[in-house]
Each structure stands twice: as structure tokens, then as C-alpha cells.
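Shown next as C-alpha cells: one chain only, the form predicted on its own.
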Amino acid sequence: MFKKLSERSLLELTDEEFKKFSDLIYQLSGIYLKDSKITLLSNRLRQRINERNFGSFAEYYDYIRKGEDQGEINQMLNAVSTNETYFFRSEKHFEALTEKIMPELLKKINRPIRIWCAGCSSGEEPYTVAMIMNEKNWLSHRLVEIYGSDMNTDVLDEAKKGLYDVKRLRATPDYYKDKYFKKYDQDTYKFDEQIAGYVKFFRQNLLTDSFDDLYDVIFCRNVMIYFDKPVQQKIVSKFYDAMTPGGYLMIGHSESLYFIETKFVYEKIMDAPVYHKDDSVIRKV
């Protein structure tokens, strides 16, 4: 079967096959693939098909559609998800978090502040949060808990290893680079293991999984651009229900909830766009 596919390895999915896979991926994850992504999807699925020795795209589709092999379903979703990020991306959100949001929440909540980075990819965002929390001594005093989740199990494994090439550190200030990273080899750096230990990672499908905890701050930046409006609506509603009153949602600078029905209230804090779950009474959790 491997030889059979190798002989046609330059071929793409047919339009019909692309439609079947894109519909299935949407159903499983909420990821919306435009027709222009047919070559990208062909290339990424072909790798899985070769590794598992399926004879064709159609055979692989039938296997996935049965839903009996959750491990392979996860691997397919890993293959089609996009995971480009870096440390200190859009730093205005981090300034708003440390200078305004955290001091406000610490005055109102008599427990550790829970911060969740949803769609955290290989860990750069929650690790950035951990570094800036450490600079305020909020980590050592156990005043904050940091969580990172992603649907892609491969990138979560990368996050736990804490190894990053220089490209991922391109926006990292020298102070943080010198303090929290050690050179691992010529082009790779190892993140501080002690600080990494403060971040708890877990797999989470934002569309299909329930959100089992309550959070005070949720980062979900540059993630919802891969979803259409109905899926965005559902996920934002789930975020609202998973957030304590008075909490904050951070989305990407290029994203907006303008066309989504939501109870979140838009605010701009230190030039950072944020959404607030407005409530005058912060209940204990």
C-alpha cells in the first residue's frame, strides 16, 4: 500500500475528497478550511497516510470517519492545525495583565488567580506569562496558577520539553533571554525548568470538550481566526461560562467579537484590547 501511494504522491485530494475531509475536520475541531487550502491539506494528510500505510485518501477517510481510533484522529488533527507563535507576542496584553488586571484581581479574590492560555501551541504564551509573573514575585508566593491547553498533542509535548529555536525568541527582551534560557545547542535554547514547573498543560478541544474549571483570565489569541462565526460564538459562550465574574478575556489584536453575540464588555487597557466579564461581586471559587 505504501508503494501504491508513493506512485501518486504528487497528486492532490480531489474536490470531493477535500470537501469530505474539510467537513469532518470541522465537525471534530471547528477548524474551517477554505477551498484554497486543498494543497496544504493534501500534503499534511499524505504524511499520515504514508506513515500508516493506507492505500488512498479515500481509505484513510473511511478509517477516520469510523471514529474507532481516537489516537489517529488526534494525529490527523495535529497534522492539520497551525502552530506558529513566539515568546512575548503582542506584549501589550502582558503589560495590561501585570500593571492593571492582576493588581485589581488580587485585591478582590482571596485565592490564587487562575490564568488559562487556550490554544497555547508549544508553550510560548503561558511561559511568557510565567516569566512576568515571576518578576512580580507572584509565582513564588503562589498568588497565581497558570494553565496551557491545546488540541495538538505534538505541540504540547514540545511545550513540556521546553526547547526552542532562536526564531521563537525573536521578540524576547535580552533580560528575559539571559535570565530564563540556557543555550542547549547552536540554535536551540532550554527554558528554565523551575519556572516551567509552574505551568500545567493539558489537551483541550475548544469545540467539543467541556471546560471543567473556572478562570479569572483567559488568553485565546490568534486561535479563533481558524473558526467560522458559529464556532466562534459557541467557544466565546463557553469561555464566558468558564470565567469568574470580573474576569478578562484576551484575544488577538487582529480579532474581534464585534459580530458575535456576547455578554463580554470590550475594554482597552494600556493599548491592549480585552473583554471583561463585568460583575460587581466577585464570588469565591
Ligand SMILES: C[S@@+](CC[C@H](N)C(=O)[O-])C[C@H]1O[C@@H](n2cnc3c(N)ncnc32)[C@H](O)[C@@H]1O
The other form holds:
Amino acid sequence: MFKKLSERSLLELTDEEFKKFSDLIYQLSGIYLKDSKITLLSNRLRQRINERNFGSFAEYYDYIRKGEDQGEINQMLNAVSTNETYFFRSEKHFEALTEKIMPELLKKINRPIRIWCAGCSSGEEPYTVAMIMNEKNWLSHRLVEIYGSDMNTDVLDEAKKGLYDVKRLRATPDYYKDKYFKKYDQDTYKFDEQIAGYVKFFRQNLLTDSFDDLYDVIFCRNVMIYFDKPVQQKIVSKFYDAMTPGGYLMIGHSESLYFIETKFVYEKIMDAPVYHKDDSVIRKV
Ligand SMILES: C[S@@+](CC[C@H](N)C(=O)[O-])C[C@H]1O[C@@H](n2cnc3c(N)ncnc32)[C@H](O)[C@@H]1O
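Now that we've seen the form predicted on its own, could you pull up the form predicted in complex with this ligand?
Entire complex below, previous chain first.
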């Protein structure tokens, strides 16, 4: 017999349950959970179980496994993703984008440059791109289009609200803080609504959804660290196919495509590590 909710909520997943959930999460999202994440996963799933009044981890697993309730599957994925981010994170990429990459692309391409932040969490990354594009007047002249996607619907809702704890502005230069944010309450800032309106958000699972559009610049920073090599390989190939020739991929500073078979060519632009879509080279491990 299952224990009462109050007693049960103190329990952790068993090793076997952890294995079943982590396999399922891997299949659904590519997120690879090491065994050491058992307490974290127990805590996060327990919230869902309590909220939806399931009798046990096993009952919740069977329900998700059936695949009939996409809403609850999304909620489970929301609960397991890690969404840490902040404005102007790793600013070298933004400098390279404004000073070198955009001028080069604007010379070559006779339409708005399409920039996609894949795995953008609550929007700080695409909004940073929007601010720096605005400083060059590229937004108002419609020379750039900015997109942000994530599989987590909660963080996308936060992005659309545009309300940020002051901690998320810790790397934001005062000039941008004064120009693009209004104090909302003690510890919260509201991002400029007009500039926010230039960013289009959409839900997308990088592993399971197809990439139907083409982009000139793709940011996918601090996302790949949650995936193992086969999943990274698959997603990087999808990025390659979704990129216009001559485009650029930016991944996080602690990430690398070194062990991935890819046609992207590694380059440093103004000290920022970037991957260039250049058809002439295929590097193999
Ligand atoms: C740590 S945040 C990175 C945010 C931002 N790119 C940055 O560098 O600050 C990682 C994001 O990747 C998202 N993510 C993880 N797996 C995903 C998947 N399979 N498809 C789409 N997004 C995913 C998570 O929901 C999370 O918001």
C-alpha cells in the first residue's frame, strides 16, 4: 500500500524509479541526468505529484509514459530543466556580433538578418541582443529579426512578462540599465516594452521538434551542457541545416564541439569563440 501523501512526500525516488524517469526525460528532451541528481529529481517531481494529486512516483511515471497528456509532459519537462541566465552573459559574443558579424552579414545579405536564441530561458539573451541591435539603429530600420525559443513554457511566460529580479541585471552596464529598464518594485525591474516587442518567442524542443526556418546567427549557449554527445551531435547537425551559408553559431564558453563531427568551422572573432558555416571543411574526430 502507498503511504499517505504527508509521509510519502518525505521519500526519494528509488534507484529503479530514478532510472525510469531519467531514461524518459532523456528520450523526451535529451537532458541527461547523472545518478547524483536523484535528490534534485525527487524534489522536482514531488511538486508535480502533489500538485496533481498522484498517489506515487510510480503512478505519475505510468501516467506520463502513456503520452496522452502533452500538457503534463510539458510541465514535467518544465520541472526538470535548469534555467539560470542573466542579461549580458558572456558579453564577448555580443561585441563580436555587433562589431564584426552583423556588419559582415549586412554587406552580404539583402534582407533582415535573422538571429535565433535557442534555449533562451526567460529571455535575457534575446533581449540583450535586442538592446545592442537598437543601439546601432538596426531594429528600427528592420535590418534584423530576433527570435527566442525554449522547451520550458514557464520561462517563456516570464520572458513575455519582462519582469526581472535585480540579480538578472548583475552584468548589465549602467547605461543599458538606465535606458532599457524601469524599477518595478524593490528588487524587480521591467524591461522596455517597445524593445521587447521586437523579439518573437516560441516553444520548441531542440531534440524532438524539426527546425523549419533558416537563420543567419544562432545562439545556443549553456544548453548543450545538459546533453550527452549523441544528442549534441544530432542538435548541432540540425543547427547546421537550419543555418544560411556563411552564418554563425555561438555556444557557451564552457562548451565545445571538439568531439562532434561537424562541418562548422571554429573561429575566434574579437576573442569570442564562434562556429562558422563554411562548406569547405569537414572535421572528424
Ligand atoms: C541554462 S539555460 C541557458 C539560457 C541562455 N541561453 C544563457 O546562456 O544564459 C538552458 C535552457 O535550455 C533549455 N533546454 C534544455 N533542454 C532543451 C531542449 N531539449 N529543447 C529546448 N530547450 C531546452 C532549458 O529549458 C533552459 O531554459
